[in-house]
Every structure is written in structure tokens, then in C-alpha cells.
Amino acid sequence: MSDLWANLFRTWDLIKAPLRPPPDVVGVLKRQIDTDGAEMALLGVTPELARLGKSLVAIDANPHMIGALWIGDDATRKAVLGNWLDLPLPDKSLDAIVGDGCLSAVTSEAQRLRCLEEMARVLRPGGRAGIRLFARPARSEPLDAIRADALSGRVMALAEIVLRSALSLPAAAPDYGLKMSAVLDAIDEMFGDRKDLMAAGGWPPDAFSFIELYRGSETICCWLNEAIHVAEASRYFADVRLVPSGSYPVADRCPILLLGSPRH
């Protein structure tokens, strides 16, 4: 288990959009997948998505995340300990799957492909999936631009700085992996002792607790562009589309990958 995921739940309440899904995302998923009558799975235990569907099983490999974030089991929904690369679900057993940033949380191309293959396996014919992406823009944003926006008060949440920085740092094909410690290193280089940043954003020192988890971390996340996500998903789904996820900050880099017609 990676050190970051083992501890992230401790600072969950400090994490805001775009790293967590705002209500816009929930609305898009409900409309695009028609979740109300669906038997569903959630990859992870994202609380904002946990009430979707007629029934839902949430799957997470981290017992701490389940214990801290899960909304609670009842007659129609439950959380189970499991691996997204080997879903503990029968073939063709679900109407829909949702996830938030989960394709960035796996650490390699091989793992992304395996995750997509498993999603296709457990969906019924006609089943659909909606996964919010964190997608690298066609042209990398200069870190100086992020710094300027933050120090001028144009950034509403530290999570925006994290995501914009992660999507701007170089990452090599085919995995496009980047240690989260490198993201913190870039933030430290941009903002030094953080006093100016705190003053510009009106943030107290403890607002930085969640990014301090990145310090020295070996945890890798993958940051690839939309075209690669579509190409990889097309191996396992005949219907692959991208739709906007809302109008919140940096939403243009967080499209929802819609998957239909699984290739069984």
C-alpha cells in the first residue's frame, strides 16, 4: 500500500475541487449514465458519488479510506475491500460504473489497461461507465503562470495549484507517471516559505496539511492527455466519448470519460 493513500483520509476535509468532485460532476454523471435505476459500482469511496444508483458497491484497496470516508452500508449500498485490477464482481453483473480520478491513481499503462478491461468485464451489454479524468492539456502550462495566478488571488483552493502543477510537470510515455513528492517540490520552488501564498489566498497554515503528505512520498500518479485516455479505453469499449464535467476551476482539464458498449 502506498504511503500517500494510507494517510490521505486524515486530511480529506482540506481537499477541495478540482481534486474532489463538486456537484456539477454528480449531475453530469446522473444525466449521462441514467444512474437512478442502475445497479452500480464505485471505484473508490468518494462520498460525493456514493449515493448514485438504485444500488451501489464501492471498491477500495485501502481499509483506512473505507473506514474514514464511506457513508455507511445499508440495504442498497456497501463498501468492500478490493482491487480495481481484479474486481470482486461477477461477469456482466452491473449496469454502470463511476469513478473520480481513478485512472490517475493507478501507476502504469499496464494497470490502466487492466482496470479498463475489468470494467468492461463486469458491465452488462449496454452498460456504461463514467470516469472523471485529470487530463494533461495539449500545451503544458508554465509554472510561472500558476504562481502568478495564485499570488494575485485568482486561485480559490490549494487543490487547484496541486492539479495544475501535476499536469504541467514532465512525465514520460507510456506510463506518464510522476511521484507526488515531485509535485510538492515544484510548489515549494514556486512559493518558498508560503507566506505570500497564504496571504493571497487567505489560507491558514493548516490548509497545507494535505500536500505535506506528498513530502518524500514514493506514491506515483499518472497524468496523460485526453487522446491517450480515449485510445486506451477504445480497446475495451466500442463507444468512447468525453463530456465536460462542469464549470468549476480547471474543469477543462477534468472531462468525464464516458464508456459504453463493453467489448466482452
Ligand SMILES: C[S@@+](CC[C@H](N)C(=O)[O-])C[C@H]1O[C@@H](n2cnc3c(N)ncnc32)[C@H](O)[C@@H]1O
Given for the second form:
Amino acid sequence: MSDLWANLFRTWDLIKAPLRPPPDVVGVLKRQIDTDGAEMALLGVTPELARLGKSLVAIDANPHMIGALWIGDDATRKAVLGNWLDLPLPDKSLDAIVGDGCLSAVTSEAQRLRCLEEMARVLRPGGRAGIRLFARPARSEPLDAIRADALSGRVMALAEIVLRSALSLPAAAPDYGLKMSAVLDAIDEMFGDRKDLMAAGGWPPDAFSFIELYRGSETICCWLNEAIHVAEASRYFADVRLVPSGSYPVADRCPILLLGSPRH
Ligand SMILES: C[S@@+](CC[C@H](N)C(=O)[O-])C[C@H]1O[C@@H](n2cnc3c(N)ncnc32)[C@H](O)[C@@H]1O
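Next up, the form predicted in complex with the ligand. The previous block was the form predicted on its own.
Below, the chain from earlier opens the complete complex, with every other chain and molecule after it.
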């Protein structure tokens, strides 16, 4: 089990948009995949998405994340321990699937493809999925630009620095994986003891403690661009589109991947 996911719940409340989905994202998912009345699955236990649909099963491999973040089982929704690469759901049993950043949390190209294949398997013929991506921009942003924005107070949340940095660091095809410890190393290199950073943003001293969990972490996340996400998804879905997910900071790198017409 990932060392990072086993502990992330401890600092969850410190993680803000764009790493967490603001209300815009929930609105887009509702409209685009018509979640009202849908029998759904959620990949992860993202609280912001947990009330979508007529019924919903949330699937996560980490019992601590379920214990800490799940909104609670009731007659129409429940969380189960399970693997997105082997979904504990029958073929063609769902109308919709949603997920937030989940294709960055699986650790290789092979795992992303397997996850997409599983999504196609469990969706009914008219079923649809909406997955918010963290996608590398067409032109990589230099780390110096992130540093300059942060030190001049132009960054709203530390999560923005984390995401922008992760999407700027080099990562090799075909996996585009990066240890989360490397993201922390880059941030350390940019901001040293972080005194100037914290003063510029006016953040409290513990605001960055969620990324201290990245130190020495072996957990890998994948940071690929939109075109590769679309190409991978197109192997399992005939209808693949990207739509904007809102107007919050760094939303331009967080489109929603809409998947329809699963290839069974
Ligand atoms: C970054 S965290 C949460 C990300 C997401 N934005 C959210 O709001 O839930 C990633 C989560 O994905 C889960 N996860 C990663 N790979 C998984 C897999 N193959 N099967 C099930 N859960 C997985 C981890 O257990 C962890 O709870």
C-alpha cells in the first residue's frame, strides 16, 4: 500500500483547490454526465463527489482514507475497499462513474489502461464517466515562474504550487510517473526554509504540513498531457472529450475527461 495514501487523511483539511475539486467541478459533472437519477461509482472517496447520483458506491484501496473521508454509508451510498484495476462490480452494471485526479494516482501507463478498461467493463452501453484530470500544459511552465508568482503573493493556495510544480517537472514516457518526494525536493529548492514563501502568501505555519508527507515517499503519481489521456481513453471508449472544469486557479490544467460509448 502507498505510504503516502496511508497517511494523507491526517492532513486532508489543509489540501485546497486545485488539488481538491471546488464546487464548479461538481456542477460540470452533474450537467455533463447527467448524474441525477444515475446508478454510479466514485473512484476514491472524494467527499465533494460523494453525494452525486441516485445511488453511489465509492471504491478506494486504502482503509484509512475511507475511515477518515467517507461521508458514511446509508440506504443509497456506500464505500467499499477495492482496487480500481479490478473493480468489485459486475459487467454493465452502472450508468456513470466519476473520479477526481484518479488517473494521476495510478502509477503507470499499464495501470491507467487497466483502470480505463475496468471503467468500460462496468458501464452500461449508454453509460458515461467524468474524470477530472491533472494534465501537463502544452508548454511546460518554468519553475522560476511559479517561484516568482508565489513570492509576489499571486498564489491563492499552496496546493497550487504543488500542482503547478508537479506538472512542470520532467517525467518520462510512457508512464510519466514521478515520486512525490521529487515534487517536494523541487519545492524545497525553490523556496528554501519557506519563510519568504509563507510571508508572501500570509499562510499559517502549518499550512504546508500536507506536503511534508511527501518527504522520502515512494508513492508515484503520473503527470501526462491531455492528448495522451485522450489517446489512452480512446482505446476503451468511442466517445472521448475534454471539457473545462471551472474557473478556479490552475483550472486550465484540470479539464474533465468525458467518456461515453464504452467499447465492450
Ligand atoms: C490523492 S488521493 C485522493 C485523490 C482524489 N483527488 C480524492 O479526492 O479522493 C488518492 C487516493 O486514491 C486511492 N487509490 C490509488 N490507486 C488506487 C487503486 N488502484 N485502487 C483503489 N484506490 C486507489 C488511494 O488509496 C487514495 O485514497
